[in-house]
Amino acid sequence: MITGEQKPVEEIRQMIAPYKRILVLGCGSCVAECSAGGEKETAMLASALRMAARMNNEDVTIEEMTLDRQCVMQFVIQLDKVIDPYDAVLSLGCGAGVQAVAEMYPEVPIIPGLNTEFLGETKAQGEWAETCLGCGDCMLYHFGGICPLARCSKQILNGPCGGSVDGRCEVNPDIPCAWQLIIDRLDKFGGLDRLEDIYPPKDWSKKQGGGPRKIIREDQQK
């Protein structure tokens, strides 16, 4: 999923300062899972902004709404019925959500309330970890389901650096050595022979070398 963290309230207040009627727009998917932009967080931020406005004698109307997903047109179009009275929308979606809403409503400023962080997984309650870079050429089969690009601090593709201690990363001892995990995983499933291959440097053109990427599935189009 895409993770995000809320921007500092003072930074948000500076961005919304020119506007008098503001809609705080939450997103019920990825950023809800990481407790950054779901319905609960949207209500809390809107309340905090209203309180700050009252304390500073600011004549501002701040209301909130949460969509199931901000990055999908079929959900964003729900704003058609409510968006007219607002001078600006403060989006608590990821960067893709902010841009999707902005594209559909170009006449309204869409302001980001989150910093989009990384593709990751929920490790535990309140803990999310980066596990994928979205490189466009997945090699997880070769490395036992563990991505050395995302999880090795040095992004090494051909074996460990040799600096780990007790299975901990040389660069950051707080995290496990990705290559130790890879070797243990492949050994468990009899796949160590995959490491005999030499993998060339990553072709990053598949990530973004040709500009923004898109996926088109004709079988899914009407």
Second form
Amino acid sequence: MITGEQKPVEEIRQMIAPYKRILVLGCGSCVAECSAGGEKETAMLASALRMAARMNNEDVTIEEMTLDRQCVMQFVIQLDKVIDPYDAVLSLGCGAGVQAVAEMYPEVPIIPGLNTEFLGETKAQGEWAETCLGCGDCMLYHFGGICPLARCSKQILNGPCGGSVDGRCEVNPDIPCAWQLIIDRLDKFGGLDRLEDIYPPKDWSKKQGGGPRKIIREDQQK
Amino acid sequence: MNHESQLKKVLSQGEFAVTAECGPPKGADPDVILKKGELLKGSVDGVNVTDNQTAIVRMSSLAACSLLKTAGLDPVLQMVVRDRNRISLQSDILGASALGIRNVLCLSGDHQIFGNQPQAVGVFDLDSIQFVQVVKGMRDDGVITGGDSLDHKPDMFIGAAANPFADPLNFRIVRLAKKIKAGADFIQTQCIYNLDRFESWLSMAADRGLTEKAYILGGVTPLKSAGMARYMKNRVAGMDIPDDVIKRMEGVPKEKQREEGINICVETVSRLKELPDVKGVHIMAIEWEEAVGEIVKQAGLHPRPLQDKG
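Please move on to the form predicted in complex with its partner chain, as the form predicted alone is already shown.
So here's everything in the complex, that chain up top.
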């Protein structure tokens, strides 16, 4: 999923300050799973903003709504029926959601309420971790299902570096050394010999070579 | 000017080599690096010039190497993959060769979070092993990544680093083997204080025939104080300082600790000299270049074989 975290309320209040009628717009997908921008968080943020406005004697209207997905046009058009009275939308979608809404409503200011973080997984209640870079050329087969690009702090394809101690990364002992994980896992399958080969330099053109990426599937197009 | 690698020459003649580390200044004054070079001249065969070590902005390694070269030393250009992509790394290899620099040490580099630019992007386009392989391809085949040909090959004696003390231990030799397979001509190790562990790493390397394929230079760092020893043990990742070394430093009064640090270092160098699979030492006297000449003399490594012919 795409993870995110809410921006500090003060930062949000500065960005919405010029506007009188604000729609706080949640998203029911990834950012709901990571408890940053789902229905519940949207209601809580809207309520906190209303309270702050009241305490500061500000005459603003703040209402909320949550779309199933902010990054898909078919869902975003649900805003057609409600958006007119608002002079700004505070989006709790990821960066893609914010931009999808902005593209659909070019005349309405769209303000990001989240910092979009990474592609990751839910490790435990309240804990999410980055595990994928979206590099466009998956190499997980070679590394026992653990990605050194996303999970090694130096993105080493021929690791581990000299700073791995007791299975922890030198950058931060909270980070498990991705290479220790790879070696332990390949060892279980008898696949350590795979690591005797030198992995050539990564082809980054699949990630950033052609500028912003696009997927075209003609079989899916009408 | 002599454009051969002195380090390569010494090693290939079967002499026990000595290299030392020289850190460029946090400023633009060329005299700082030239003074350090003067302190090292005559005591070493090659001078490693660090590349923004600990991720702190300093004078560029390439520029400092060029200054040392002009002053008659044989610089070892340290290059980390943290700050430059493959375009820039390869370009700098060509530039270094054009300036007469004949040795390169290919490194990952300390992570940017540890230095004074924690907000910088970490490039890591190549890793250190890939970088070794790329330099070898440029030198031997005259090709760059992607397969384009160079119209003039760079001449480089290629080095890589090894840490016999990091985890996972069973994989350290595999990685050393990969560095040598990638094209490393020489290996400089992390600072050795735990000789027993170093020797078991070395015999594992010898078992795989690795000590025949690349020159191993054992790394040493003279301790300045007991405090430095404790700091390195506890704070520097992958550093193995046995308790008896720390106790020995603590056992002498503060004003004698530098001397004791040199004594320990000389003893280590002397023991390394006795190991046939060790072909030289790399002395990393951090901001203490004055110590190098002393260590080299006391260890019986002075004069250097080529010092008057270079």
